[in-house]
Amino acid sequence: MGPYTDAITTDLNQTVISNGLCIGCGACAAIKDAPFSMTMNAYGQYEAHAVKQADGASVLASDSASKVCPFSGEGPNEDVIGLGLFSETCNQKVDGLGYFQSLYGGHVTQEGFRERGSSGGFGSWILNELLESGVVDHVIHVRPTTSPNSENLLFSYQLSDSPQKVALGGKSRYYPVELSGALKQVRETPGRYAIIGLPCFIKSVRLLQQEDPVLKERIKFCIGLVCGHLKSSGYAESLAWQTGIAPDRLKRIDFRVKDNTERADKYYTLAASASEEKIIPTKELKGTDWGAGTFKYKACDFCDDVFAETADLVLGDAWLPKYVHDPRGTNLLVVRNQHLEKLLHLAAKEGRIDISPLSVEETLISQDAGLRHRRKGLSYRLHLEARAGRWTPPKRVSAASRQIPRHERRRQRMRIKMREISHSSFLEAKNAGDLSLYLDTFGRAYSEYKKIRPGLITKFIMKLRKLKQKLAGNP
């Protein structure tokens, strides 16, 4: 045998990758002598692929890759990571929420941030605040991709070192991205960094920090985002195509253009080619029901972290009755870091932000659907995979067939079906140049999904739950 081999002795190939559970975060491709590289598959999802390795480095690198993968189960889970990071400074821990010092709802009053953001403006504001106060030298965030690329990707993780560049990373990006390129830049460029990302991405950074002292020393703050799931590039392309801009012409997309005359959850989608721009109410576009899970990564169905439990600060939409009628948007904040807590208090005192305390119950209710999907729903999906003889990562819930009522079990199975057919039917539509192949196929499945109704006993239980929420002040 020569000095190089195609055989990669790593469990990731047999477990995570072969079972379609790679989230495409890029952690395994960011380590030294990485045994994997990140490529975009036909469905528009990043996934890890084995690369040739020197015999002497292969086993060591492959072992490290397993330890930093957020879905391998080889590294510590969110509870263990959180215990090490926050148990001494956070006085509370709640299942589904993790450790926390304080919980807030609010928005940025400092000019421009709320207007440019998808919600209350805190995403760009907190990164800008850390940069301008001199606490960090760079931020690692998702920005529109300006340089030409062979795959026509619209967004990527990039490093920013000025308020002007930070502003380019505002708004929600329902789009595939990966971290390996940006993290290699961090390794090459001394300085202090803050990073923002989805729960599994932040977990992968924490796992990388345990293996890489340079990343541990340089990445000072991890900002998390409350997460529903990650989309493939097909989601953006499908929305744009419905406005009249075909996938090969799409150059720019804004998933959440605010309508300042309606509720916060009513917004528009903007798609643009090189020569035209279209904007349409998102509710008029098919495939935008988040619960349906179109273009979702399979890995997202095996994640149990909604509130980015390993992040220093978590941001999301405050989907609560007292906020949802403000079309300008309101953020939910979960704070786990003392420096960031002090930063928020100072800014509030100066009138640059407006925040109010939230209760634990309000915080959980704001993400009630996501928590149910990633707890009881996950338990049932684990059961389905076990019954089919497929590998799944260890989770903080156990596989069970009857944790949820019959109608919800049907809904879970339909969500899996819609996730799968959205990818396959859209690829077929792109190859044929006929959008109706996707719309018709998905439309039939979605109609079946919407017809699923609970039985009488379940309806009674649901009424009791709503009554409880109303009594708690959350009708």
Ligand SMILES: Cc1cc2nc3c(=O)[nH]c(=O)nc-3n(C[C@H](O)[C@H](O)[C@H](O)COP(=O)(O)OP(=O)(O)OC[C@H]3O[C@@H](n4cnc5c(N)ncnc54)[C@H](O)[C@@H]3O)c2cc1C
Contents of the next structure:
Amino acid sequence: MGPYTDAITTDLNQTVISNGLCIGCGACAAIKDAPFSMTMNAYGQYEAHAVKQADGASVLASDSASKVCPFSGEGPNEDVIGLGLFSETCNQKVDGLGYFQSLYGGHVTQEGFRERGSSGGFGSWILNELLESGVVDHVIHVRPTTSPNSENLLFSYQLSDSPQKVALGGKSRYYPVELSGALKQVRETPGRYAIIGLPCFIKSVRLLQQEDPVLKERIKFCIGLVCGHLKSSGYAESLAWQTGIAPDRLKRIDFRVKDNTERADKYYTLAASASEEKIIPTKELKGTDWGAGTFKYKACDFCDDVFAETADLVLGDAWLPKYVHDPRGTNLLVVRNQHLEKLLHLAAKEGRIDISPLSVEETLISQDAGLRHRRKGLSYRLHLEARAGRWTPPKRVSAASRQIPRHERRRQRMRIKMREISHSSFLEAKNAGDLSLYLDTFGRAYSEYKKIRPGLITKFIMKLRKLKQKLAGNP
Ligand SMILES: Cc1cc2nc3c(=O)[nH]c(=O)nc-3n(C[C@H](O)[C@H](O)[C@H](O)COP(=O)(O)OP(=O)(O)OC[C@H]3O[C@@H](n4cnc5c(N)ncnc54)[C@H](O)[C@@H]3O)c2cc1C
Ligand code: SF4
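Right, and the form predicted in complex with the ligand of this protein, after the form predicted on its own?
Following is the full complex, with the preceding chain placed first.
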């Protein structure tokens, strides 16, 4: 059986795309004779669009496109992919975390990486290490775009083959990116590659590798980022506009400027036009409460993978009391690959990194909010979609109407509303050249959201549960 030959009947147009569940990863546009290409929609999100033939008809959406799409549900899920990749080398698997060999908290001490990174600097360090040790020839990562492109995008996936170029790719980019261009370059250029990406993007790469022997052979390491959700370009524009730089003047943004005197979660946003640069504490900007989900892709509300369960190594922020007071930033690491484990041990011995083991509980607690949103929250959102008669992909949790208390259900509905109105009201604001159209609409919804509290019965049940835990000696 050759690549792309399995018979599958789902058409992405009728499932993922028409239901707004395309994350814009570009996998369906990266296959041979791709029936889709990637375009930016009016809201600043990448989206797959059917390729038109010379006579105007769409190229037939092939089964292979569905098989590589992380949201179609046609390919194997994260558990199955993880089983194939890691079950022999990883001795543990935990729900929500996936397979792992070891868990660490730490930072890079080797010069420059932590300073140039959003967190502890491991994102750029690990790519650099793989390149410098000669294990790979190129890395595929996200860098600022240098030449202005037709869509004025600030960041994109690019290939780097030197430490100098890798250094240009540090920092978290809460910004839409897509993979099809970079993966075409991988196909055209023989060599060994490492890639970094969000959980659904790494899943796409794994699914593509199952179908495409060239990508399988060339992409040697997949590095994942822990993920809360992905934002449209409206997020960057809305932050910059609040600093006084309107969307058409925005040339540069840094979402994670460290304040080396405060806590790690007190960072700044830097926005720049051709002539000025503004820097403001991120918490002072509207729409930056991650839980509110402004400018979120709808697909992110139908994802159940926080810890990039199909990646060889995963990096996140170690949001734990023992680390959060260090403003320089600390990473959380989930290791699933023996070569990477050895590489970390050697670097730790040489004093180039500083890592210490984390327990499963600490690792899960550090992403507690994200995990609740992608488990019980997801199960309620699946129920809402089913009730509205809309298609959703199969997930590792099932739809349930009452798994979460009433006030949590209300919170979920408000989050959906804030996601939707952030996109629509910001587009209105841009068209009218009036930022207040977004700020007022979002502001009203956000104050309603912040007022949601548990009812008396829920409070009583919560207290009872705490008491039971205490009596069981499990505080
Ligand atoms: C959209 C998004 C959501 C995130 N959500 C969470 C979260 O909920 N919890 C959490 O703990 N951590 C989250 N992270 C990860 C976190 O922000 C840091 O990126 C991570 O801790 C690595 O920091 P670092 O200092 O080690 O990496 P750095 O040295 O700063 O390197 C970052 C690396 O990530 C790559 N990168 C940046 N943006 C993207 C992108 N959009 N897509 C693919 N690659 C990219 C860069 O090219 C670079 O190689 C998120 C990251 C992103 C981009
Ligand atoms: S999520 Fe990715 S693979 Fe699926 S339709 Fe969108 S771009 Fe294509």
